[in-house]
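To begin, one chain is listed below as structure tokens, in the form predicted on its own.
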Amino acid sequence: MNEISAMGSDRAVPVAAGEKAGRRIKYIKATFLDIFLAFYSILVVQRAIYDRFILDLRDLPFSWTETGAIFILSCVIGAWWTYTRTSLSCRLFGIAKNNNVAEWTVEIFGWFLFDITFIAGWITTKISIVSLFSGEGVQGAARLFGALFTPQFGILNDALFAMIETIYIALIATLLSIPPALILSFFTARNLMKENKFTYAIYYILRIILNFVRSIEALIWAIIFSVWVGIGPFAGMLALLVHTIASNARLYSEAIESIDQGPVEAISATGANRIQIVWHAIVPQIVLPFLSYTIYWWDINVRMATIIGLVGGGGIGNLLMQYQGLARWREVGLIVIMIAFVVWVMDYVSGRIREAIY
């Protein structure tokens, strides 16, 4: 009996030690988050006051001394918040005090954080209701909308050709993105790459690269490729291709990570190799999501193709930029109507296809 008790106590020690270590980690995370929230709150309030009452925020010189003092003050406040366990971070990590005072403190700070963020955003964006409804501005908008809704059909032939070019730019970019995105998706799916450290390292490296590529909008890629290969539809297609590969690889990998593990375990039990497991247990489960994501992204690419034309990516956006620069608003009105109609048709068709797939 004593041996059993001893064994039980020996097993309880690591559990207690593990819980203590986990709680310590939670305190560390909460402290860092509290410091960040305190730094953010003080900095936002300070910059909002400067921008509203002293000088334009863009004219405010950066001071290491001032920022350092704010950071030190934030460290003190953040550490005190965590120590007293009355902060939003402590509630988030499950270490907050369970009393009415702590709950009220968290709620008050949460609302304070939201309010200062909203107020700072309002000041920074320089929202002006007066400017929006000024007589001169309303008259100018009326003239503009009047021209837009009386389109000039003399450029219909050029606009149709540019619109067809836009659709094909999106289509080719989407189709060419499928093979590389499909291959990358298997190497960026956590459930397939967590078996050993080497594959896990590949997973993280590819994820970082794809996240970086996806974070750069197609508009920026269009500028890069316009310099690289010249202005035209080829640059626009390459821009959409790069962005679509990174985006679809992420969507495909998430579909792989959410598969049912039952078929995988069943086929693995038969002694099948890695490729056979993927082909027979994983691929059948992800075909429909892959098709749905691809069709959905083609719909997105049609919309994006109209925008990248503004920076030399070809298509209807290029034509729109030309007439907008010349202030020929009736021609712009025709182009806008065509873009809206094509986007609406593409959205309807892609939606119906996705419904049919499922």
Given for the second form:
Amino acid sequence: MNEISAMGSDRAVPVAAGEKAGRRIKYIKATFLDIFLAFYSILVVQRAIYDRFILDLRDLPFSWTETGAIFILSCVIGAWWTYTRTSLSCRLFGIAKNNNVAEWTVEIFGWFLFDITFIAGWITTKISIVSLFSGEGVQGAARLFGALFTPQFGILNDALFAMIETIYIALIATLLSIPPALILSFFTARNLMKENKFTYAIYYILRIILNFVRSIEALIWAIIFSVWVGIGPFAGMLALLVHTIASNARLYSEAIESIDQGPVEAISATGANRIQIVWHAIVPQIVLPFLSYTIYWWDINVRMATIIGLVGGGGIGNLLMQYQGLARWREVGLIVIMIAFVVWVMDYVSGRIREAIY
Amino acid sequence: MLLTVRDLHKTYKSGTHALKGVSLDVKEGEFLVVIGLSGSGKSTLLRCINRLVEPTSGTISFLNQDIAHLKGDQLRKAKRQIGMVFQQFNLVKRRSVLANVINGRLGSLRTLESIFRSYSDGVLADANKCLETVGITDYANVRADTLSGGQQQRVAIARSLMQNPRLLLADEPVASLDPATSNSVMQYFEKINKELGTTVICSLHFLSLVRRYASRAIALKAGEIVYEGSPDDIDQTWFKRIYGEEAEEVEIV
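The form predicted on its own done, now the form predicted together with the partner chain:
Once more the chain from above appears, this time first in line as the rest of the complex follows.
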């Protein structure tokens, strides 16, 4: 109560000024968004709908003058639109006028945006019902499916070995990821690092790096490592390892962030030092979530290892690629069934183990 | 004087002024109870005394040492002599009762020793003795979260006894317990206070418990001490002054 009255009397002036500044920032944001929306709408209508669909052009012409002209036009439209305070962005930022024009603009323009986006998406994806149901195509697919469901067991030996290789690649990648992910997780847990500016900076930088690494798919890492260490299981393992470290460090640190702070408080009240607090109050609370996440990642890694094999990461994916290249669909069928089976088993087992842990 | 608090202020980052110049003397062997509404500053006061919360200004002199301004090792040494019991027990749920009790000794153990859990026989014997004091020896090896609330709180008391504290802080220790259990837990505090001579500062909600256990009471209201004296002198007038006009006293067995 005291604070509110204090704000009302003593700080009346700065609050009003802050509000004014906040409004100005909202206007600027709304203007930019309106310009973007106008630019987007004109571009989509002109290029995707008019050029590609109505004129049916194969190669879309691109000219800077044209795009520039469209941009300038949208700047004018966007600025004017925000100025009248009837645009969609004005509504989004809560500065729109309260009249019919504003309401109708929002409704009509909102639907317009959704519709052109959907239509442009449809056109870009080249959706064609005709080719989905063309006689020749359906026949080809039927032949392929037939082959897949009559697998050729002659390569069972090779396929088994490749499958085992894949499982081991995933296992080793998961196991090797534990120590680095563990160490990183403590440095990327907000509740442990927020205490002073220095540790918070470390937290922030590590988070950015991990987010960056994680945003690169394991598939891309596999391509990088197959150039680095040569095609084969080692490259695949490294790719999975990098991706697992980044992902697991995140999951681990979230587990640390969601611990019960009570025991931490209680143990620090006994005069224990930081290492003792971490070891006796935090670690007992995170061991099981960590274990659970690790098993979960082994499961995911088995799946990813099969994909990574496609780009030279070794294992069953590699074998699949070879037979697919030779168009030997019955062999491919065997491999696909095998992968499906192993993935299902892993999924089931890891689910049961994680259930038992909790 | 065991503890002398002078002009203690605490302002949280959010701007809440939780303590507004609290001064307080606590004699050795007292059973001091702190009462007041939720948000009146009871928890903050207790947490400032063992520095779980950093006081903004003021002095806290404990055994003639200003612990409000201690740092590092010296602070940890001071903390060792102050035990604390919490409303939510704050046990490590997945560890055994015995392990939780031993946690109370961490401050005096070497880091490596505590990491590898190579506790000496003396430590184990002490832990068992503490469990005996609160009557839970039978459960030493079960997981802490399998116990009932009252039993968990007794384990928490045993953990604080492992510190051999000169001062025992208890932050609403019975607020999450049912009335009958509350009384039995309070009896352990009484026992520790009478038999071991440990000074106790405890915050409570029920006046009937205050009258029964406290040797002295203070009341906080909006961060200031509004009452100090014998618990028996808190009559209806004082009650309304502390808890507000609309409050009515409820009895607890």
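Positions refer to the first chain, counted from 1. Keep in mind it's a predicted model, so treat the numbers as computed, not measured. Here, rigid core means the biggest group of C-alpha atoms that superpose within 1.5 Å across both forms.
Rigid-body analysis on C-alpha atoms gives a rotation of 10° for the smaller part relative to the larger between the two forms.
Fit the two forms on the rigid core and the C-alpha of residue 91 turns out 8.1 Å off between the two forms.
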